[in-house]
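So this first bit is one chain, no partners, the form predicted alone, shown in structure tokens.
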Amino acid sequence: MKTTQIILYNQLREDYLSSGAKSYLYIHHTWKILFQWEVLNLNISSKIIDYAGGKNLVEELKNSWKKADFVTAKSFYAGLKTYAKKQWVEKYILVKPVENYVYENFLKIWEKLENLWIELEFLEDTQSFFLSHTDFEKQYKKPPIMEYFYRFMRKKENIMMNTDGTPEGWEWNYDALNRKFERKHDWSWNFSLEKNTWLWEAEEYYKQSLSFPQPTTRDEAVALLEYFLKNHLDTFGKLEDAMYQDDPYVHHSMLSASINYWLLSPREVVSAVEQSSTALNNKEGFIRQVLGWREYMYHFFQHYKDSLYTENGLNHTRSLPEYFWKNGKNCSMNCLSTTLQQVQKENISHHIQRLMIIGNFSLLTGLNPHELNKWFFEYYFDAFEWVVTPNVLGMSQYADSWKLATKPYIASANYVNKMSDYCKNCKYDPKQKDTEDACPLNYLYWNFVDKHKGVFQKWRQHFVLKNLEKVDIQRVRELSKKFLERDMV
């Protein structure tokens, strides 16, 4: 039986071929697909770097005498049936995908190939992390607490653990020492590649360019890893949550898409920062972020997949305001504007920035969290179903009945203002609580809390109840509708 591996945009390296296939299909799906009943106009960065780092490996397998292709076309099943129908393919194998709507995307192709008397068959990955969903299921009834996970997954796999059983240095959590901000800051990033040939012919494919200097084969993904460990890992701990006017990227690693699309595995690059010789508080915040929140959210997602979309458990349902799909400058508050014009540049920015900017000021102001989650699908070349929808819909909108986050995460300006510069470069005054000039988070904070105050009581939070009774309600509801008129068309 003449039997082909279908080879997936996250899947970009050997280490996902299958012995039993006589050769390899890389097919770039290039036109729109569904995505929850609405069509999902994928980032175009990321079909990119599909592009080239499809047409990379493709090449690389045709080098070491395995027959391969690469093919454009408008849907799967059609590259699929094309290609069968040259290739007198009887048989395509495929490890399963990793983001659910593609996933039931070819369980419909499955049905129509097998009226074409084609085979399909779905092979487990066992690549793209640590732990398989089946062996989290059988660990698990239901998704822990992040932290009980984390703490499962470092003894689990063994790392940065004492032979007696304890975290390394005797702290399982090195937050507190991650939470800094420092006024005296130079532009920190200085990383570059040179464009390979693929890459070269996907931006004329696409007609863009990529605006941020993003690895699509395996040499450049390494190149970037050895970058961060050299350049950025000793003080990526203490400024993993600053944000910057004019250092976007601050010392974060930018390693995500060249994981998610398997240019580099999680266990390698989380082994890298172990074996490393910083400080614990620099492997740990970033391990935490891989093995931890990456690992986590996947299961997270996998176990109520069929119920996060049909949530909006704040019903919070006004529309994007226009800047946030094009020209974010129009925006007046500059932390916001200023994240705004990166993502529309360079369809990237750092979790901060996405959780409490974008995130922060999209609960504040009731934005739709389906919208909203749409928005990070098409605006960031690292989006992938998976990792968006849970931080989006869960983490970041509180729109999913409490499953993952056990409090809203809101935030004043004073927040802001504490761990960022943006506020020196806007026109409103961050320690202004109820006047024209204040900064809208102030008075949007309490707005939200004065509207949602059962959430509030739900989970005891006294504190803020009790400064809430200090604020002049009147006053902030007037300003918030103010604002909300104004500003958010």
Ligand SMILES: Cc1cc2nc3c(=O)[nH]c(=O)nc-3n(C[C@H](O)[C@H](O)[C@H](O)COP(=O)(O)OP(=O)(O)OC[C@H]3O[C@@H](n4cnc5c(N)ncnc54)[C@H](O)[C@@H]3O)c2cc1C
Contents of the next structure:
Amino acid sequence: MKTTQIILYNQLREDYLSSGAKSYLYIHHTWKILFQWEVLNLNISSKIIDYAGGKNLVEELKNSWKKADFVTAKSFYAGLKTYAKKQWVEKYILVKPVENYVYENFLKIWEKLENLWIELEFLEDTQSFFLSHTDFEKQYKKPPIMEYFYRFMRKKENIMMNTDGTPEGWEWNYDALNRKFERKHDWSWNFSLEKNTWLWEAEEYYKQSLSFPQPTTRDEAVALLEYFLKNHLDTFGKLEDAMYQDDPYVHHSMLSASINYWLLSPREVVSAVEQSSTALNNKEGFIRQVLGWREYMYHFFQHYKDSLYTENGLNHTRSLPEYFWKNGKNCSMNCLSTTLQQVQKENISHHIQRLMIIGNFSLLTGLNPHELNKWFFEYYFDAFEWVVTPNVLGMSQYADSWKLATKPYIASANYVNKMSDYCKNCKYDPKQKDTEDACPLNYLYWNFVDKHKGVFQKWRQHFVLKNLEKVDIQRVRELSKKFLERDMV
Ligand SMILES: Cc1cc2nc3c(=O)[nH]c(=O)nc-3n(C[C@H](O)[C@H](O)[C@H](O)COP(=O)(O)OP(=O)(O)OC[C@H]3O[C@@H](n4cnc5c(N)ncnc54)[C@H](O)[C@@H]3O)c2cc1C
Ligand code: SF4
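Return one more block: the form predicted together with the ligand, after the form predicted alone shown previously.
Then the entire complex follows, led off by the chain already shown.
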């Protein structure tokens, strides 16, 4: 039977493909995607990476004497139909898409292909995660809190464990040594890549360039991993939550897209960090992100995917202001403006910018969490449904009716001023609470607590409610109203 393996945009790895296929097909079609009943326009970096990554893989396959084709098409179905006709394909095989909306799209394609007498078979994805979702569901009826899951994974995979079943260093968590901020800090991130042939071609095709040196081949991804291990892992833990105006990536790995696109496996990244000679707080801090958070978010999403899109726990409905979509510099707050401009230019930012700058602002101003989810999906090149949705709707916006986080992640200017150097370049004063010059986060914070007292009562956050009593709430409401009317258009 003439069998062709379809390769998806996030399956860019030759040795993970099936040896049973007679040929391989990569369809580049990311102009527009249908996500949650809406047509979204993906960012330019995702499109370029998709094109260049696909072309690179197809050329690699050809170099190893395999039949492989790269085609552009209006939709997956259009591409598959035309290719099948030309090449007499009788059966397509495909590693089951990790994104639910893509999988559902393929179920519809399956029906259409059946009418053309073409078979479609899904293969299990054994590479994207350590644990399959079937095994997760065998272990847990519903997702436990992340810490318990993380400890389970450490034991299961025997990562950073002593022979007697205790964690290496006898602690599960080194957060006390991590998450610092140092005022004196030089630009640190300095990774570059020579453009490969297919990246040139992709940029030519789209008439735009990739602003961030994102790997599009396996060798480039390995180079990024090696660069991170050599230059940044030793400071990863300590500055994990720090933000700098002139150093957007600090000591983060910037490996998320390479892992999500299969260029690196989560297992090899964790193993490389475990085997490194860095201090335990860096090792554990990093491994917690990949073996803990990354895995957890995937299983959390799979478990709750049907309800996540219908919930809006805090009933937030405000539309995103225009500066989210363009001209981030028009935003009056330096922390947010810097982050939005970076995302608009490079389609990437680090975790604390996502959670504590964009996420915190969105939560305090009551932005519609589903609109925000789509915004993250459109703007970031490491965005995939299983990871964006639980991070945005659960961790960041508390829209999931309290399934992921036990309390909203909210912060006033005190946090941003402690963990970044943004405030010194801002027109607002982080120390003032209720003047015209005060940082908006200070009054928006109390405005949020005032509006959602029930949530704080439910989670026994009595100290927050006690502090609310000391606040001039009329003044807070007045300043918040003014800001929301003036700065949220
Ligand atoms: C609102 C919001 C949206 C997010 N959207 C995405 C997204 O679209 N794609 C994405 O891959 N991650 C997303 N994350 C998670 C995290 O912010 C990114 O994985 C991380 O910033 C990527 O940069 P890095 O590779 O330098 O990460 P590092 O800080 O170096 O961390 C190492 C790795 O750990 C994993 N990781 C860390 N935190 C998380 C997390 N919360 N969830 C899942 N994996 C995690 C990633 O694979 C990451 O590469 C989001 C987080 C938030 C709060
Ligand atoms: S003062 Fe407020 S708005 Fe300005 S950078 Fe600091 S936290 Fe952001």
